[in-house]
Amino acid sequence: MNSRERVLAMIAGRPVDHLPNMPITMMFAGDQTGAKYRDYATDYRVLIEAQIRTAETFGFDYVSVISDPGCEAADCGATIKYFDDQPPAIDETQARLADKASFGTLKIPDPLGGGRMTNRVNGVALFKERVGREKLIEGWIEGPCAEAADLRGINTLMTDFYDDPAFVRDLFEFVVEMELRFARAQIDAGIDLMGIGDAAASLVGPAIYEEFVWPGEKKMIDGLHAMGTRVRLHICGNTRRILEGMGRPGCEIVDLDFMVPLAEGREKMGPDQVLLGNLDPVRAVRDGTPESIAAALAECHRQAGPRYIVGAGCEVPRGTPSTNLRAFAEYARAHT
């Protein structure tokens, strides 16, 4: 059983020879090859040959496009600041919908236009050709809330709730068909798996969530299992209050990141929702042993059953020891 057909078959219910091994990595894979992360997430070819290396050396199922946030958003005409070696940055002092007219003119860009998004889908047809058969490929669009947060800045968001929920509704539909675009031209080009990061949805309450966030996440994720993709949520930080919605629309994959028990998620969600995680990036996997991330990974897994793919709560952050991230392969191996 090959890493890709390990994946599959976690997701799909069937028999494994060992949990998958899944974390995420975007600066601690472009170190990998001595890339600057400018260069990591504007060239395709940075990204392919970073993650592909870091698969291998680390004993990863998986290659993902996940870099930054601001590929739409770059693309739809926000200011994005560009850094020599930090992730790339959406100045929200310019926030492309500061002024809500402007939506107006807002057009969907063109995935194969030439932009950021046309780098991702270039590097999944990397992928495809590289790994596709070994390895599996993830793509990866942004949520309706962290994406409507790119555009419009997340402090005005916030209050957009209350101020106009209407407006709100209205953007979180124009990033829905803007994503399953974007998602459509990733699918045609060879991915498996559609990764969707939503992080902005962990700061709303619950009522926010239903009444705007989870409408927009399950017709986001109703149109990628239309397009006969799956689909993994990712959603950073503390999501015990809206566990439940989470769970609800289907999605292969759920992650959750280091607040959150996984036996929680395994209450609210049932027990044939796939999990993913969930140790601190920093205090366990950067700053733990060898010895502690696999007791952490054993009560993870513990909590989780055996529904579950090994992974950090988050990204795996640079500078963390290639003993401790090699611990992560080791548990997977040894466990079904």
Contents of the next structure:
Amino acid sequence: MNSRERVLAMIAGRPVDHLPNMPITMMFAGDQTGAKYRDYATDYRVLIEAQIRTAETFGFDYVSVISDPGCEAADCGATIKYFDDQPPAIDETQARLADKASFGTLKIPDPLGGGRMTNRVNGVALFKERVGREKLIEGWIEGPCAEAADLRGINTLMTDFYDDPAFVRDLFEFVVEMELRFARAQIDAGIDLMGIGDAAASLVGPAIYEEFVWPGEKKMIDGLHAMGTRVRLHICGNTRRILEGMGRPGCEIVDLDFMVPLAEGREKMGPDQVLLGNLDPVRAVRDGTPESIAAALAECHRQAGPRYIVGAGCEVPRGTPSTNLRAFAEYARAHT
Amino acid sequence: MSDCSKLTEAILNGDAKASVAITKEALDKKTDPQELVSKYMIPAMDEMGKRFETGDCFVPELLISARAMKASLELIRPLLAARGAEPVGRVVIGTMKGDLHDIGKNLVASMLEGAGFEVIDLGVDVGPGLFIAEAQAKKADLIALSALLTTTMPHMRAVIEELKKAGARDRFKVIVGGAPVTQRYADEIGADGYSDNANGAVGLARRLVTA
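Provide the structure of the form predicted in complex with its partner chain, given the form predicted alone shown above.
Below: every chain and molecule of the assembly, starting with the one above.
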């Protein structure tokens, strides 16, 4: 059973030789090849090299094109600030939709039009060529709440829920359509699974989540399933109040961040949901030891049960000792 | 004074129009502006902080309550300034150099303001020099530093080191927070306090200014 087969078997509910290992790495991965993070985020060849090196060195079962939340917003014309060696960031003071009136002129960018989205699609194709048989290839899109926040500005979006709900609904609709087109291009290029990052969704409570965010996520997930791909939902932050909703659309994998006990996820999402996580990236992963990490993963595994994939709650931080990240693969290999 | 309890309610509901109207009416009736702040506004934001901490309200609700509180405060602040009233404390706050993430910082700033602090918000991407210059210029009690990235966290240490070099470390309490920041890191760089949430940051600031 190779890595790809292992993850697909876990998702399908078939027996696995051991647990899959799928921690998220971005800056950590870039550091493995000495790449500057600006190059990692903007040049797919740099990202692919670093991801493959990291997956091989640390026994990951997958590779991913995840880099930063600014990919789609950049192609929509948002102002992005690029740094030499850290993730590009969206300049909220000049948010693309700071003026709501400009929404009318916002067009869905062509994911193959030569921008940052195309760079990501090219990354998928190169993964397919390099490791397509061996590793599971993960695509990445922003979720409705996260991308709406990227375009509108996160502070403003949070008050829009109360000030202008109709605008929020229209914006989410736009985002879902854009992300599904972006997804189509990544599926055509060869992904096995699509990651949806919807971090901003953890900032809202259950009422707003159910009224605005969940319908957008559901439409996005249904759209992805209709295109024949699998889905990993990643909402970092404290999602304890929205767990039930996160489990309802039937994603193949749901990530939980470290604030959420996996036992709660299991209780709210049922016995069949594959759960991934959820060590505290800073305190447990970067600042821990191989022994403490093994113990923490054993506790996660105990709470999640057999439908479980080894990982951290969110991105493994830059500066994590290599021995700590190796402890993930060691745990995964020793358990089913 | 019974009508003023509606000010608390308006802030809890995030209703800025109502909070402004009630504040105006109260001031027209010569209600003591300090009393409006301490008896009706600070308790409202304290309550929102508690609800936020226990998961009974979330970021959107906190932001609209803070907005309602600020709208009332705009009317009250000149009156307090005119009589020379001092705030609970003065805080210079910002997100570290190279870091554009600000929602956590904004929540802390709003909560501090709601607790009666004067908040000088320097925004995002703020270098150590500006934190120190502004803290000195505004005679701040506290410097509050926020970072969401492991790459921008080291600038927190730089602020403390620069303060030491300037011989001004004892003049300010320095508090730190943000997703990658830990109590261990706060101790390591010699910060005076750390909190992992906005309400905790208010309690911390209160303790430090009264210490």
